[in-house]
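Form predicted on its own, single chain, as structure tokens, below.
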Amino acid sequence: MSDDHILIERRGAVQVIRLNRPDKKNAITRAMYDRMAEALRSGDEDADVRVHVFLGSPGAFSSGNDLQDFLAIAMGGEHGSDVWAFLNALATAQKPVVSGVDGLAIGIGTTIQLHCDLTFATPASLFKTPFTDLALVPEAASSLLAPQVMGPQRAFALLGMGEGFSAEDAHAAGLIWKIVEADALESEVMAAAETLAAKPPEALRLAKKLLKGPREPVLDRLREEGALFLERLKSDEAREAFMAFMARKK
């Protein structure tokens, strides 16, 4: 995997983490998780970085996890700590995280937003988590955070039924902050990030900490989901679902 699949850019006090695998609709590989985790950790440790920003490509924030990685684990391959490292870094980020979504936000592309402090999305965005369709379970502590954000029935529609949420649905549910036109997405995201970066950093850090609340329940749920997710990945049910999905793609 080339480092070009995750582009890290510094714009003043804002660190931009851009998913850049447009030919695969920004499907996230294990190496991409590693690079994003390191960017979040190093950015949190760098006093010159005050805000993290996530961006994707036109038409795709992310189509979710790379299913080739999933299939490899399902067929008996090794699993690493890359996904856990990223989710842990995201859940415990001390500095504000702002996201810009255009088009597809599938699986982890949706659940990342539950950890962001502000998400902007275009009218063409689609938020969808087909976990149960692939014989899997929710991840990224979404089974804890989504009911808190949008209520139990909307959360079940998203995470259990796999219902797709339009930008309007996501806004009404509290999953995103604002809907903006595609040609204004990046400028709106960067304007918000720069506004945050100009604020007294310690006050902002403490405000975020208070708003997010204790991290222990989130990390506990991450671990619980992760264990079940891995168990499901190795199940016959998941293996059959992956093979059927890959066959449909061909």
Contents of the next structure:
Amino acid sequence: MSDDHILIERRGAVQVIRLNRPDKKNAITRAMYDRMAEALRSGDEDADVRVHVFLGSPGAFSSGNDLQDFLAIAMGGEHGSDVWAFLNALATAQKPVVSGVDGLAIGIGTTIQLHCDLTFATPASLFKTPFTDLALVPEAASSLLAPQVMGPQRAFALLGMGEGFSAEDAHAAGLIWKIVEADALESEVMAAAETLAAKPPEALRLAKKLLKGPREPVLDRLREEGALFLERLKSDEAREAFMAFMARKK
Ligand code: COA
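Can you return the structure of this protein in the form predicted in complex with coenzyme A (COA) rather than the form predicted on its own?
Zooming out: every chain and molecule, the one shown earlier first.
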């Protein structure tokens, strides 16, 4: 990948991790997961970083996992530990994670938000996880976290049925904190991040730890989902779904 697909920037005590592959609607490749995992880990260890921020591009936070990468695994290619490393780093991040979504938040673009501490989204945002349409299962411990956040029926509509949630739906479901206009998204995200960054860091770390609760059940669910997900990736029906996407007529 080009290193430019994930841009890491330090603004004072805020580390901004920006998805930057707009021509593919910010579909996330394995190299991009690697880079985000490393940024989260190193930022967590660096006393000068107090808050992590995720941002995407105008119109696309992310279209989810790169389907070409999924197809490669479905066709017998090696799977790496990159997604696991990223999800593990995100689920165990000690510093607050603030996210800004405009437009598409598909698949992991949605499930990332379940781990963020504050998500701002624009009115044009769409949260959707077509896992079962792709013959896959929910990931990122979403099968555990989404029912906790929004109740079992809304979680099933999102994760089992693949219903799209508008920004309003996502707000009502508790998936996001605030809806803000597109031209104010980045400034609102940065203002929240800077407010957090100005707080006593140890108190903030402890507050986040208490609010997140024990990580073991989350890491257990990540592993359980991951094993099923990998099995499903190699199924005939998943392979067919990926090939149908590649062959689709626009
Ligand atoms: N993986 C790889 N490439 C992707 C992608 C993905 N997840 N999502 C979009 N792209 C690529 C498209 O192939 C296209 O590339 P091309 O211009 O070289 O043909 C480009 O990004 C733009 O996508 P396009 O489909 O033309 O944009 P759109 O606005 O019409 O539709 C989506 C956007 C996200 C609705 C549609 O691309 C889509 O359904 N993507 C797959 C989403 C998905 O299933 N993700 C995995 C979830 S587990």
